[in-house]
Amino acid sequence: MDFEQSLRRTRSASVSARSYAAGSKEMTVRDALNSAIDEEMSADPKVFVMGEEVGQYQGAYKITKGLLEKYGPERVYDTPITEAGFTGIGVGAAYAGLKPVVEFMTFNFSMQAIDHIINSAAKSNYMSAGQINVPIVFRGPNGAAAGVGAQHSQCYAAWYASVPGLKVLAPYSAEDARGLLKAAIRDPDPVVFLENELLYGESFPISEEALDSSFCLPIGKAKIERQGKDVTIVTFSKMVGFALKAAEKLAEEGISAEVINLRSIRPLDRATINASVRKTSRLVTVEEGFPQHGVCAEICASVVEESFSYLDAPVERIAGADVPMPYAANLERLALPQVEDIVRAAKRACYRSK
């Protein structure tokens, strides 16, 4: 299929992709993740959970609440504080056909286990000529929280998304969290599942379809959260909420912004991004991570390669500051993208800045 055909299919598929979260019920991201794990453990006895404090304490963020009592210690493993150890055990279990869901208390700690994630999990299918599948999920909070300093605030989306053999997902809403985590657990390949600590307690509308136990979102498919015609804003995770707030402010000034929630960082839905840019002729990308070699940089490269002749303005790239995260609250805010940064960038792209 050529790129033009892919764009046409994207336009027709985007309508159904936007139709789910129209229900009157609400669910927190925490409950969405918990229910997804619970239902997948109930449906498949090969699925099990492991990590620090996931059992008796019910998870550092209560994502695994109630699972130990329901499924017992043989499927909900409390591990020692040794990421390299329990991640290696998880990868070995996946080699043997089980489906581990490995929780990191924060993805900053996954650095202790990165050899197992990259060299053992991500590369084994290719190196075995397809003979070895590694159905494992690495999940936990990623990126900045609040006042936890440089060693607990980094975004690892670009790190893991650069690795062939991994799939990398980043949910925003409860529907995202529920549908994408189910897809990750069912997938035959290793999936890095990047959550956001500050979103756990947020409630989102969720449809009856999304509450069904069979519900699952496609990996590699973005969602158009808001239709627009003047500028495209592409982002993921918590920044989707910021982009939607920015779009509301822009609308007050007569600028119609289209907001794309990536959902999937790898594979990246280039077709949806480029289809939107070809409609609006302008692009603003937003991420919390560092600017150099970031997710935004890859998106901008894709648009320049595929849709350069459609652009009416230079692409705008908003990212976190190129420094380790400061601890002081005022400096932390300055180091992260804010709604006003997105508004300013969109206005520059539309030649509306003062």
Given for the second form:
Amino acid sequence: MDFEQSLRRTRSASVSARSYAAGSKEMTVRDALNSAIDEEMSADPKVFVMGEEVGQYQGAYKITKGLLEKYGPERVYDTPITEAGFTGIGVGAAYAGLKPVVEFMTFNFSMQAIDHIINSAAKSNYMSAGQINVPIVFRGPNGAAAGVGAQHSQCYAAWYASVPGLKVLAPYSAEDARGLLKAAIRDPDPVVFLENELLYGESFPISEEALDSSFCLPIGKAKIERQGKDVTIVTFSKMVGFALKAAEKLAEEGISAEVINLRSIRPLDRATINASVRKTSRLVTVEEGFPQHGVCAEICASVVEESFSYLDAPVERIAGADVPMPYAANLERLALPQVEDIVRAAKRACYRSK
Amino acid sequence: MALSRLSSRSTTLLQPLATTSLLRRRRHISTDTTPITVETSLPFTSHLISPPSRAVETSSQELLSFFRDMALMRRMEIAADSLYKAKLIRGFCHLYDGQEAVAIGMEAAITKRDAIITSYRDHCTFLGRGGGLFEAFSELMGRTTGCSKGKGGSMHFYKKDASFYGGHGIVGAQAPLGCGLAFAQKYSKEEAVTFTLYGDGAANQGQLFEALNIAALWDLPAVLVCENNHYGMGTAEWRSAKSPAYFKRGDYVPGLKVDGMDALAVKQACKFAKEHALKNGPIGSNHHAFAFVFEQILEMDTYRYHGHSMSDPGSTYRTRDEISGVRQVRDPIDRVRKLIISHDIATEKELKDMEKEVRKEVDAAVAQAKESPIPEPSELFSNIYVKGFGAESFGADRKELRATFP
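Can I have the other form now, the form predicted in complex with the partner chain, not the form predicted on its own?
Complete assembly follows, chain above in first position.
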């Protein structure tokens, strides 16, 4: 029996099994990303991987583990520590029709290459009136890790998501990671794929459907992780986990929170967000990045513009503190959103005292 | 296939030391400053310039101070390793053990008015500039007594009063910054130079070449020091550089290749480079083609015993035999130890006692740092600006925590 046949058989088995038991398979985000890249490389010979330590070292965070052994040095390239150079080379390869998956060891280092991401990749399809599209994926860990200091902790979601011509995705779960990365690699436009280092080792339940090699999630659609009726909490990446914990705490106090996982920062699913706020009348937005001109600011603007008369309370923003990331553990904790911040903001939106 | 290449490369890293000295005479234990002349382990290889002599002038006092200071640096890094494993140090921690001779040799050739800027592998550089063990360990453990008040961390040590400008996390960023320091020194007519340290990984960065070009064009008193420890994280020099002869990569900029495990060779090279950079001073406009270039590249052939950082075992891309081989044959502290003993400056036991003292000093600093307080929450908002214009800053919940800048 070949692999495809066995997958189809397990899938049909799980369809009937679903009515008896929840999916019992779990997968880490790391394995989800690794399997996604592997499957897309297998399916399309134009897909190749490039970045620092992605090959022989097996990946700085082991996301590309095993790929060099499986596909060889013509598909997996270890680069020197020169982001501007290798990113430009990746974009050039994409101009010529190849499909590079460029890894930044963290998105902080993408600043060395940002001219190529914005000016060489994002704008090319427009400037050439459709002659030159750029099917490239820029991926890597984004945002804060633990104790890595000011130069290694910034979130770039707002910066990249403000640029027309780019698509910006931010997975949370293993299913998000698989579906969104596969969609990104297949997409004909440049995609900035923002992962999170602290999520790599986290395990999530994964469905048989998500394990299939043809699995793909739509770009530009948010996911309602938890249904609710009193307040809408919108966020992405690691903060989705925090928002779900906050929702549990709020439920204990009789507040029913709806948690939306954006999945896609650009295009932003304004329809899902606004539909939810029209239902609950209250909005709390959460992100790890700096507050001024952040992702939350855009979401709040969209809701105030589109759903003003539905709002029963001012919109709320919980974000990273407006400071460079401090190293000391106690200061770092103060600089990042915590579950209690989200709970407090949701209660404020419900006009409930602390 | 990769491993056999590794071992053939290893033999070039294990050049045996030639510990010949030009003077052998029985001496009493002393902190004597009478000149002793010692030959460097290897001759200097040069590019576009005549190299300095292999004969280095030193003294009993200097050799003993080299030994003690390098032993202190070594002990500090080993203590940091333990603290990281005990989770008292978080995030990234890049250790310098094996590379001490570069920091020590450089300090012996320059003054605190000369500036130094380096990468994230900065603990020992900080110590060399006069930084204290207590400030270092406090910073590593995120305490308010740290050299950056606990807000910087391992990669962001600074000591401005000793012209040490950090401590930089982004590979290669310190190259233009260092040339900028040299620019300021020339602009203010300071008769001082800047030593910019970068690694073999950073040596391929475009910004290095951009800064090098401008520094040469504008006659800046910049000395670029490539600390070639042969591995950029997990990638060996031959896998990242078409030409790993880093001292030649300045093209029109003269360069010197130095045994970076020999503190005296490092001192000689840095002294030579500083004199070269200050020679003739800025004589008005000097923009002819092929005119005298004040800038210089020093490639220090050195080695790090630890992996790239504490998250890297350091043994997946190089053999343990290579690491122990370098330690046995080229260790910088052992080299000075042998010199001290062969010149009868001190006995082996005396040196071991000195190492024991150093260990106690480090242990005491660690213990003191462990008891130090963590920063006050208000420190979250301090030092963002010098001049805040009464602007507001916010915590994670902007309605709960805000601050106004003075």
